[in-house]
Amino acid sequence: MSETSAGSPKLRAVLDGIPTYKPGKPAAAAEGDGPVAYKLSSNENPYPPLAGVMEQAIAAAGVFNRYPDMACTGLMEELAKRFGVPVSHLATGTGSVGVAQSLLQATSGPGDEVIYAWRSFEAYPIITQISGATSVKVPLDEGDVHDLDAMFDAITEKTRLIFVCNPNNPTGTVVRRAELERFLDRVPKDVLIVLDEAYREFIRDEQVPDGIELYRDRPNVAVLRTFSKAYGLAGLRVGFVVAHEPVAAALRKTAVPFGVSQIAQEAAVASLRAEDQLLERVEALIAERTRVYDALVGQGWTVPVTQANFVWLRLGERTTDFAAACDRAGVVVRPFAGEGVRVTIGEVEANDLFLKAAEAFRKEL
């Protein structure tokens, strides 16, 4: 066998020093007669599918011996007509990081710039490196909120398009109307401005602007939505973005074929068509965040104030040991090593544990 047949197949330069994403530790489970562990590490809704919506994807089920629709045809209709706006300026994937990364291979290759904000979702360096372009982090305000002045002033002739993330993951923070339509319309026009929307059906801030309403008059301005959060729909990986023609056709030429399965395209409008009940479980969610927030304010905790469904502590240096006090106490939360913790708004039962681990870990400090 020659030295060049025995080697390794050439890859591509740029996939070097790209981190893997790491997904929420799962729960362990309990032995003998230790505690029920809890999964607060990936922002899933501790609720089952609602009953119609199970019904859909099993009988959806029966035929997955047979292609799904490609062109999402039955979800695309739904979603027009859920939203007001054209089937054309829809583009599915699976879920928002599977589209966002659509945007990308659409809009930037090497020698091109991505903006976005740091901390926030750990998915956008990944896969900006993945498409050859170069990510433009910029910091979080003092108060863990997107600093747009800095990341207007990280624009240049090479920025090809921006994540504004909103609420943003993992802080859960968000921007508001004035702050972001001032930015929206100061960014040049020839730059995509992705405005990252995974949980906006947790927001109650009357003053953080509904996105889709931003984009009608705005060409370069996307929507990435997602059934994974609010909708419940995580382990079938469905996502959309709302955009103008342009930019939801090249999605729709750089989408994966089939990517999206009939489970998933017939769960996701079952869920469109049972949003009012979908949304009592939100509130519900909504409630326990409130209470979460409360307790850990009450405890001596700087918590921002957060629109989506987890809170967020800045712990620098303790964020390992906060995340193993909360295993010992049976909650998985999601440690950013250095930086702090993220914890999913979960079951009662769960966020009771989380609360006692914090009042544990806080008096400790």
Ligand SMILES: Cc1ncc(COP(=O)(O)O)c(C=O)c1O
The other form holds:
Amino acid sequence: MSETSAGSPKLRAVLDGIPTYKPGKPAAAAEGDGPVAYKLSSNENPYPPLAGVMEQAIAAAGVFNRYPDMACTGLMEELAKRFGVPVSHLATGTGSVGVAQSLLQATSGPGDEVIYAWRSFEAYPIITQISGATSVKVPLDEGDVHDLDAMFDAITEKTRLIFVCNPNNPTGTVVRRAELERFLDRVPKDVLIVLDEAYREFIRDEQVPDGIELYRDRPNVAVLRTFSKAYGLAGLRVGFVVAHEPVAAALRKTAVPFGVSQIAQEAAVASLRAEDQLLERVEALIAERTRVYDALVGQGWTVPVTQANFVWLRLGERTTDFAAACDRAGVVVRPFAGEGVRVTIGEVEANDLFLKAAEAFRKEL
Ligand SMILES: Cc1ncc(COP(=O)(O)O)c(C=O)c1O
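Can you now output the form predicted in complex with this ligand? The one shown was the form predicted alone.
Up next: the whole complex, starting with the chain shown before.
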């Protein structure tokens, strides 16, 4: 063989055609007298880090020449206490999306099927395709809610994992206790159901169950949670799962070694200890959510009731124009071309700019 063989390194065929994850567009700097730009495109928490959390993170930064605690001992103990679960039922990862990817690695490969609603969190098709498994997308119902009966009907012998995103990203809609329990009880016990509760802390509908209560007597249920949203640690990348053995143990095997930095671990522990303060901020965001929702409805928009930190406007063909109008008004939103726009609840001023842009757009329709 010649020293340099022709062609390029062989890559896995499943990588062909993987949709690339589109992060929310950053806010552009204001130009001239233009409005300040706000980023409402990534469902982030608009509040800056709490001083006490920042202090712990800075202290941890002082030793970043060392690897972090691979077992996340302190964080695991704190989580176990907070949620009343054994440490052996916990696994952490680089954001909950990192944990979701580990769940797929642990359960699914070529020839297997992964079911999720669509549209839902845009990482699901990407991480499923990377695993080599096949995505089975079940359309949301006409109210933009998970159609659990149709998802049940989609189960085959090849199904390994089902995501239920509650509340759903990007629609903010929820599935309630009776329908969810009925679904969980019908799914075959060898299929893992992942309740993705990234926005759990924003739920105020009392009929929506806490996944951690549902997992307790269901060995095929795993609950995904994150510090990125309500706790405001999106940039530090730390999420976790609550699941029975052997799922949790498998995740500790498939996780990237040392994936959660010491800074993230310390900040997460400090956040759990400062939960009251953080949840006050969540309360303020929920008040803003109500204000934004009511104003949109008052302007004549049809908006699905949201239990997350964002609202969904089904704009269809007008999606891109609407996003451009928001851009010009100084708010960056998240368009899904041809479908709709997701808008994060942010600072009061940002929400005001968005509402003004929505009102002007509505009048032109
Ligand atoms: C439904 C859902 N799950 C998981 C995530 C991932 O969050 P992270 O990886 O920051 O924990 C997101 C982020 O937007 C999300 O919307």
